[in-house]
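Next up: just one chain, as structure tokens, the form predicted alone.
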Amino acid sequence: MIENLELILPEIFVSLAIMLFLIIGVYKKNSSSLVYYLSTVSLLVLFALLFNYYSLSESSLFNESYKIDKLATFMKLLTAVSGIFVMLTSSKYIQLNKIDKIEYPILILSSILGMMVMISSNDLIVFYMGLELQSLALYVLASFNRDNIFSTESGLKYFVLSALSSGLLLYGCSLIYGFAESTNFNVIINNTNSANYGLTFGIVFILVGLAFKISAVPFHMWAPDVYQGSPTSVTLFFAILPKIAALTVFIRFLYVPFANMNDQWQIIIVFLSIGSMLFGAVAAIGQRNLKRLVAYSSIGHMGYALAGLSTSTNEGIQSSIIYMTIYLIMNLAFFSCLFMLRRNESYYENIEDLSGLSKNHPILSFSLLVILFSLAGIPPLAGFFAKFYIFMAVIEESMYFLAIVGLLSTVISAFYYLRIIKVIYFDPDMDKYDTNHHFGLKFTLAITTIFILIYFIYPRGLTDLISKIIII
């Protein structure tokens, strides 16, 4: 019993962090700031614990419905260092938008919990503890700014599709149970075959369920509105978080328990990636705020991940891990630049705010150009190497198809893109914006700005780390 609650140490102190902040908020009045810093703080801590994990030999606890592994604890430590940024950067933005609540933060770290419950979920029971705890923290979130009628708008339609997307993904664990016999994926593993039409459909409600949580086509209506309306810290956290635990439990549930039914639930991700891929592209053309086409863009990253998910190799996964790890740098980078673009204590979102921008703000603007020729994949930037590694996975198991229309995706993305750099540094110049940002804010852009323009020098070190991750 004690070596497991060793294992769950990082679990146990976020738990314990969340009832402590929630007593200083109760007792302390004003508190709101010193609530923030402490949870800022007590994620720097639980990166220091997930980090001593990450040598540890793969230990499953509580009858085996918990699994601490190499993936678990990497996954982990992704949602650790994307939540210190994501509080890094947004601490002036929630005090303009007078969203300083100390129910803000704490918000932020059950939905974190919520999150790490999932990556280490190897029961579907676990797993939808996890994901509800994670949801129920999102709901609030994205309605957070009560005064503002899109933000409670983006909450509301938030919360009524996620329920009924869980609603069908507990029709899916619900049917799994009663044809495998068992919740357990080490258990449902030896109860499976490929002619139990049952378990099918069991898996489609899932991965409808999973879909949803990341955004992919045909389950992607919620993502422009809840990304546009509400405020843009809780539309950076919806950009990164739920996707790293997300793709995590997608990784978990199609290749423990469900392996020997690949023929099943390959089909389903290939049209999921397809439909993403391209959708999220050209639907993309035609946005002029930028939270909404952040929003159609990640639709289309998505679609890139699980092209990797669906080769069935260690190759495919370990590429799909590094396509998020530098997707969420890239978003953590363009989102820095969007709480830069701040006059007179108003933010501005909408691509025509960009007019000129490098004429007034020139290291901005060549931030911005680094991050947005990266997403759209042009070498020697990070981004291109994301989409190298899967591309290489998918051509390896012969999926030219899917490959084709990878790259077809990525020459109709380039075009709105390269449309907000033209703006940028063509367009007639405009007022200028503030210059007094924070010290989190300009060193988050600094270092994600830096790792986007020189991991070409050595993208073996990203490589190294995540192909000790063995899951086939």
Contents of the next structure:
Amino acid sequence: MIENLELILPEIFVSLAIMLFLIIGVYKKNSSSLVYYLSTVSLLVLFALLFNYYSLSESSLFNESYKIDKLATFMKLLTAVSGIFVMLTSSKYIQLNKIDKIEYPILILSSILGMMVMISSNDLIVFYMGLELQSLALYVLASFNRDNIFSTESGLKYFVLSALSSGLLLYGCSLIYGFAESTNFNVIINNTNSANYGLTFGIVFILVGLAFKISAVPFHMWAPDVYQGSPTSVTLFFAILPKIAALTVFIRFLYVPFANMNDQWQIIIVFLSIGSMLFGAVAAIGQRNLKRLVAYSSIGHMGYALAGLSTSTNEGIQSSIIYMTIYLIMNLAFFSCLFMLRRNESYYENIEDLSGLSKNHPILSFSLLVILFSLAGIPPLAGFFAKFYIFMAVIEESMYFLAIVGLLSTVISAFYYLRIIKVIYFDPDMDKYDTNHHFGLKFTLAITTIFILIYFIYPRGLTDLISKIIII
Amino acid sequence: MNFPIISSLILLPTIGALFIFFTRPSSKKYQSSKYVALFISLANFLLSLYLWYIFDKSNVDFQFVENREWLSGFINYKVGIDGISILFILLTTFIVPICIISVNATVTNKLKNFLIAILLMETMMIGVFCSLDLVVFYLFFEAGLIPMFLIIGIWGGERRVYSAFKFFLYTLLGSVLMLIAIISIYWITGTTDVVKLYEIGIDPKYQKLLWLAFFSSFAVKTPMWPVHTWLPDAHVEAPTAGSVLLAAILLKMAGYGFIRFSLGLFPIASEYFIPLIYFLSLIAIIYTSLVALMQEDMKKLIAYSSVAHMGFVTLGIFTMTQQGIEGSIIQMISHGLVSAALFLSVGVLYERMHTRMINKYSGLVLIMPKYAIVLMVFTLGSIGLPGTSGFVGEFLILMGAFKKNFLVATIASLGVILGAAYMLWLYKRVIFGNLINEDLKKLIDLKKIEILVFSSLVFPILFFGFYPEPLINSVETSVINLIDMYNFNINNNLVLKK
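In place of the form predicted alone, the structure of the form predicted together with the partner chain is requested.
The next block holds the full complex; its first chain is the one shown before.
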């Protein structure tokens, strides 16, 4: 056991980094920007550490309760990359909003640590531990701007509802332990059969808890308020990282211990998926706040990712992972644009604030144009390919109803993306925004937009990487 | 032949657009971006003429095929042309420079971005006409929405936002079903390569649903009655160059799609749905002609006439006769030229008077004699008078229709008369009569550049009217091959059923 500890070197590294930064924070005054800087660097190091693991063969630790395989490593890489970009884009934002405390980067790191544990977990208890570490950090982050009543509200709301869902999840875990006689995924799979209703109940409870974490309909109510109330930098974090982790757990949970019971859970996933796609498309139409709109649109996007998961094929799982990757890139790009809407040290986040942006900020508007068309899934941008892979997998399994609903909600959601484009390009212009953005923000926006724009030239780069992830 | 001539055709406008984007200043007075765009599009036109010249008209197969691996393992970037697509490519590369020349006065702000949008449109349109893979086709087909949405929305008239949204959502809704069908075809047959699909065919039991899915996309784009309502709105609000692109080329994508995909891939379903197409085409021909009669806005009138003309095209395609399909292709080319010319003519008036209402004009012949002559040619071309290219198309279509169904052909012929009625009435009201409006006296006749544009359109309309041989010559082999393949499939299926 001990000789395998090098496999969890990245996790150990992050834990040590967190403790070190806490000590620095305690003993050195005004060290918040130093800690922020160091955390970004440590995420880079984490990325570098993880990079080697992608070529390793599958292995597990601690009585098979912790698994290092391609899926885990890839998702951890995604987490690390998004963490780096989140830190890069939001440094100025947290300074101007006076939330640049030392706890901020430390909380982000601890929640990333929690996610890494979740991603690698092969045991219900390990999984729950990671989930709680992640969630507790997120509760604090949501209410980090404590003088702002909306931020406090969102933190409290997220805490109460999330605690409820964690409770349900834990209840599901205990049911499964009761009926399958183990908490380890590899043991559970040998003790499952579809006729066992206790297990089905357990699965349902766990799926409810997970659906809450990725804000799938009908467990989405918290998302719009939390997205809107939290500081934008935290919203960006919310929109990406917990979803990567939760989706991985979804994959692992459905396809390792309960792969034999897919007749039981498939219908649930299809329902979650259809509900999310339709609701996300329809409910976003009336929104005027961009962060709230992103909340609804991310509900919709999660619906597409789940559609890929419902297929019970490797292609389906891979398409979900591709979707998630492209989704997080699009969200990073979109939030970078939000961070650029700054005038006189305050940030703007309503759709009207974009009015006539194209006259004064042609490059920013062009990026938004690309990002929004990509979110709407119009070819030849990356967002189209994300959806294309999903529908390839879904139609392979002859799930035409799901495909048709999905594509129709694409058309509905195109409407609200178009409306933003309309405001940017067709409406009269307003005052200029500041243009002196820091390098990290510009870099992120440039890199993500270029990725979205030229993805179609060489789509194999991403698919070849992900096609190595084989679950079933 | 190793030089990738088709990819060059597709990519050249994009390269031009990138060049303009990065190097040209966006100040209003500085016009160099226009010359760059014009140069690029003319070069593309010459390239496509060269392609037409070296194209082997007697060869049945697709030529200049390029095949590159794209999405690993299953979808390739495959382009190539046959006798049908070469004509549409020529039409596209011919119309785009004309659009760019005419852009001057109608688009005052952000000229640079407008040119970029038009060049990107050209890439997408050429791509549609020569893609030999369904996914690649879909990509080009849909990607064209983005620049067109912006062209209507940014540079359009008063109700531009409504029209742009309507255009975008209608077309998107139609084509998502096509995407499902394309993916289904992949899982049914294992390929989306059109050439391979022609060879192996698609199981008849799936064909009807797939046909309907493709139809939903093409019917919106054609547009056929009753999903034609986006077209008048889009035309009226789009700037002149946008209307020209829309009428001359975008509508032809659907007609091309019907020939290439509906007929080629789903022959049995096509046979089954012939009555539906006849019915919708006849309604389009008669009903929209009547609607056109009642229009007071010139652009709207021409837009409705486009719907009627496209009704002829769909009718001709689904006669499944050599005359009918050839007639449809020629009608599409001719309509591309004539409608472009008509929209440009309206643009000329709108530039001077800032109104498109018919009742604001009369007696223009007294002031603008050159304009009156030019418009006369275009009106007659739209009516399909012998000696113009419109005649050849309509005549062949009706010939094909009479072969198949006498009643349908008779009703369609009525449409020709109605077409003459609304166009001549429009001409009479605008050109003849007294000068009722004082403002009209200040009008100036066509400028030199406008004469150049219009004469370059008059020439092919008359030339192909008297001598359609080059057009028929290049499509004939491909059309005969298509019909042979079609009949072979139908007969095979009958044998199988027995």
